[in-house]
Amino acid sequence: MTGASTADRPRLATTAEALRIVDLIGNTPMVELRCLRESIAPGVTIYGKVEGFNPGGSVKARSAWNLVRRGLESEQLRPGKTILESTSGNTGIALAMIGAALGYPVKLVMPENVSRERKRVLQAYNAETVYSSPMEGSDGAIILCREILAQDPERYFKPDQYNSEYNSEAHYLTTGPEIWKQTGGRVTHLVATIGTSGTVMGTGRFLKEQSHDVQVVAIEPSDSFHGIEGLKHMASSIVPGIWHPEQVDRVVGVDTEDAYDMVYNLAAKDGLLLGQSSGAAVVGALEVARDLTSGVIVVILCDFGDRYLSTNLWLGWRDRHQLAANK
């Protein structure tokens, strides 16, 4: 066998040709969850979409990229404007990379109990940060904001991650189409949480318009009172103008509990170290598979677990499942 010929080789990128940071988002891998198939008919397929491989650690850095992009594009965000969002931890991350990718400063809202992984990233990227009442979850965090913008609204940028359709216009350009590409075509169900929404909005949209009987499933926490950091439960929350509830065809609620043991469950048996709304996203998947004898289901994972070591994840409430398991 001859060896490669030169233009096979890989090729050194000139200066001029050398990649931003925001040119690596996308492209994600997609796994096997192997740990469930016990639970799940031998026709049934769960693979999970690895966001955590994003820069920036999560699938928030494809919708942040796409507002700041089209934001560039129309002239909102120029040069003198401060990058304003409130976010529970993931989004603002992926703005606060961009920020300091682009040169922009970036001004984050977000609730005071974010953990403390979230808050040293912020801080390692020169974000501004503006700490709202714990108490009031993403929404208090919403509302702070308003405000702020309202004080001086020619200082700031926004871009509105829970209205602004390029929220989910980022997944329909390109997680949707990685997922039919990966799946070859195969997917029959879509699985995914509920934060702002842009991620089931867009890529459920997209894998529809490829097939009508994809299926679209939507997770959000079973009530108002719950630990899964990032997500909504709608009937009790400032709803996202970007939530279509309509384009969705089943709502799954899951139980903080059961997304926490879902978390323990895929670090020890599948080496997947994820956050908790990952957990609850695999939950529903789960609960949609056993309904089936056949059928490719995607689940969306969020971002990795390392961001919440400090949390009651690990430091609470997995203490007390293994002084369950000793008795």
Given for the second form:
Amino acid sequence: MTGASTADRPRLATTAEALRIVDLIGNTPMVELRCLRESIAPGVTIYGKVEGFNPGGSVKARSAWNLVRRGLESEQLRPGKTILESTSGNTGIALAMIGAALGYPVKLVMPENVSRERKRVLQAYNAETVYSSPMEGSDGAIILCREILAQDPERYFKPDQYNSEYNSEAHYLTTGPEIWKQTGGRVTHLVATIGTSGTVMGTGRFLKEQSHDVQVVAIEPSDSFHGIEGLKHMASSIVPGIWHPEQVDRVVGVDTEDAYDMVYNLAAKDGLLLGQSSGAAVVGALEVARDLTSGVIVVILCDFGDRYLSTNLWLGWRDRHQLAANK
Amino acid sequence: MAARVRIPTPLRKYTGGKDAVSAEGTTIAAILDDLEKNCPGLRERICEADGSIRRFVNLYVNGDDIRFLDNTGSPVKDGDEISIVPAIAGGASA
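Given the form predicted alone above, what does the protein look like in the form predicted together with its partner chain?
The complete assembly is shown below, putting the previous chain first.
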């Protein structure tokens, strides 16, 4: 025996340990958003944490898996139960993926106007989908989901992403530590959008515990009538139970048009094709960066843009404008 | 000539809370003009300053997206149903 502790002994994950798709969640890379350099002081760097690399393609893999994992531990989720959740998209995809991998049926309630790609992906994972009115937004889905649960509460396990602290915990346990490690403790600002608020809450809490100086910035649409899929305008929405506004230093409102323009910009100049919520987050990060002479800003990029190609972000007005311009 | 216009929750503050209102006109542009008369402030939430529809807003005539008809020139008939739908599923007023 040598003096080294067995805990330090390097070992290879066996095939059995890495067999499940859920074991690949997290540990996403960060990339500098170089196209923003010209707009900010030389002492400021903006990094994007590219959550699209998660299985299921979004940051929601983290929270969905933690909610399911905790459900399994407490046996609230057990064989015979169906996973039921209201979602504007990415959480649904993550839950459908996890349900498929673990052998649990998944039923999702979402507004009818979520993107076509999302609906197709959910079908592929064999999830059952129930659509709420496109006129009522994600809150319409929340209300319809409550009704479905009330009709047969024993049948379902509801992860309850809007109200379960296990949502934020996912980010406290994974996203926060990853950012701290990836920046070597140099991070000065966290910028993340508010959907359920789990990402900004959990990640922010962890980072502030490491350094009180870390500023936590939450991004929301500037208006209740907006086109940034997955985000909530807090003043006009059912406020998530896990949202604790006193834990953020600043909330920045972003216009839909600015978010869309940032998506086009990042794709064309940095080779990063992202979704509209990432566009909004980067607009917010840039606003924060402009006031700084030095700092390391980490912005959460929720997902890639492939799943929005059929939405207004690309199809529709922009194409029409370009067609008209090219005539 | 009256069409029924369905209003999404975030815009119902302009319609006194109503989820649908009646509007007159033979094109989408005319309907939007008429809506503005009765619900001041509504149009600028839907349209750009030049009168075109904002990028994230979809308008439907009897379920058909006007982007694939004739945009704001799309014809409207008596009894048609027009829906104003944000392109995505955002928050609604609780």
